[in-house]
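Next up: a single chain in structure tokens, the form predicted alone.
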Amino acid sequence: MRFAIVVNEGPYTHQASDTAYQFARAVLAKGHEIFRVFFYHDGVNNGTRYTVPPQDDRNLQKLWSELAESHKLDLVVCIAAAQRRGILDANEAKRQGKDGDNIAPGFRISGLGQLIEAGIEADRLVVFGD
């Protein structure tokens, strides 16, 4: 089965991101495919490389990045939600006149069309968070 996942909550404000990560791991462990993980609303905060959680806390950004690398996952951060929250890749930083980017490894910024495509291409679209 082919899944698409939407994460609507930040990594440390709600359980949704961690639950989505655990769901993704379970899906992959069972031999299913993940077409795309789309981070929307506060969920885009999962994609900043400047997250520094305490040592006794899970680093969800790092976990998502590692999962994407090991399974060639497409982690897409919504551009409009990301810009509102100060998350930029190199192209957007340059376009907006900012002096640096903060997108985490394995994540990319794109538009809502990527969410629509994920819904079309996947057998199941699973949403985590409000």
Partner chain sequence: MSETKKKFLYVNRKAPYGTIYALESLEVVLIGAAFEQHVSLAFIDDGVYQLMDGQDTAAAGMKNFSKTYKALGDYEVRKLYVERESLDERGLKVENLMPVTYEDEDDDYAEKPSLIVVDRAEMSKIIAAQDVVLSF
Second form
Amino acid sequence: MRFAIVVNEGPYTHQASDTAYQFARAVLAKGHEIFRVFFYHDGVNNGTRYTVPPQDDRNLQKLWSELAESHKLDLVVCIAAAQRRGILDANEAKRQGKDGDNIAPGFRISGLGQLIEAGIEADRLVVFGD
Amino acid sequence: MSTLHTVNKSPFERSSLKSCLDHVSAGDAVLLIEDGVVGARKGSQFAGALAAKNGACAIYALGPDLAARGMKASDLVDGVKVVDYAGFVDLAAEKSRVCAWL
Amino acid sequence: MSETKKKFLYVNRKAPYGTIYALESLEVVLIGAAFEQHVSLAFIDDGVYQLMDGQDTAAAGMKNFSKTYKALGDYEVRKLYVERESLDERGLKVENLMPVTYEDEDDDYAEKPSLIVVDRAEMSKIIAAQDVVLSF
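Same protein, different form: I have the form predicted alone, so give me the form predicted in complex with the partner chain.
Following is the full complex, with the preceding chain placed first.
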């Protein structure tokens, strides 16, 4: 079965990203497919590589990046939500005249259409939020 | 054609558990996750509301979230079943849609 | 674009302005309209406040996006389900909500209401009839 996952909150303040991550791992362990993970609202903050959590804590950005790498996951950060919150890839940084980008490996910035497409293409869409 | 409903907040903080229970259809499943698990504790203010729905619907609590909050299956309202993340995935797959009460 | 046509329900349970969810939910609805799916919006609990008439955010210094609900008809979004019990619990009446209409091309472009007041039991059935439920 094909799943789509939506993450509406950033890391650490809310458990949403942790739960979504554990759910994603369980989906894959069961042999299901993940069509896309879509990061919306403050969820876009999962996609910055500039977070430096304490060493004895989990690094959610890294966990997502590694899961994306090992399972060829499509991690999409909503562009409109990202722009509000300062999450940029190299293209966007250049386009907006900003001095650097911060997008983490395995994440890409794209439009809200990617969320609707995920709803259409996946058999189940599961939302994690506040 | 039934639905899996998820509730992730404590009923002592938010109205999402009440709202969810008010909108479930017979045959649906309700899964309490994150702080939502505190609503399933035996003897709590919400035990009656959960017990009343348990039957027409199946009520579940996410084990890892119970454990993280110092709770275990025997602390829960009778009939509430404990699942892990794999069980969460199974419930999502078995039901026709997932509705999150955020 | 995919041939599949699914039933999408956007569930709104939060008042506007206190959090960004109402505004960003609306942004999804607008983009989603281009995908020609079956779209409905549900306003439950404090979500009914999103449709309040006469919203004025000037003194609060925030962007007023309430006019966007009135434009939804132009995006073929014509089903805005409002829960009666949620209104009652909050001391609200339908008359307190903004008029939202669409032009029915099958009826000489007559203006028809998009707000549909339903009771809780009907709302449960609406949820149970969806393919995709997006909660904000």
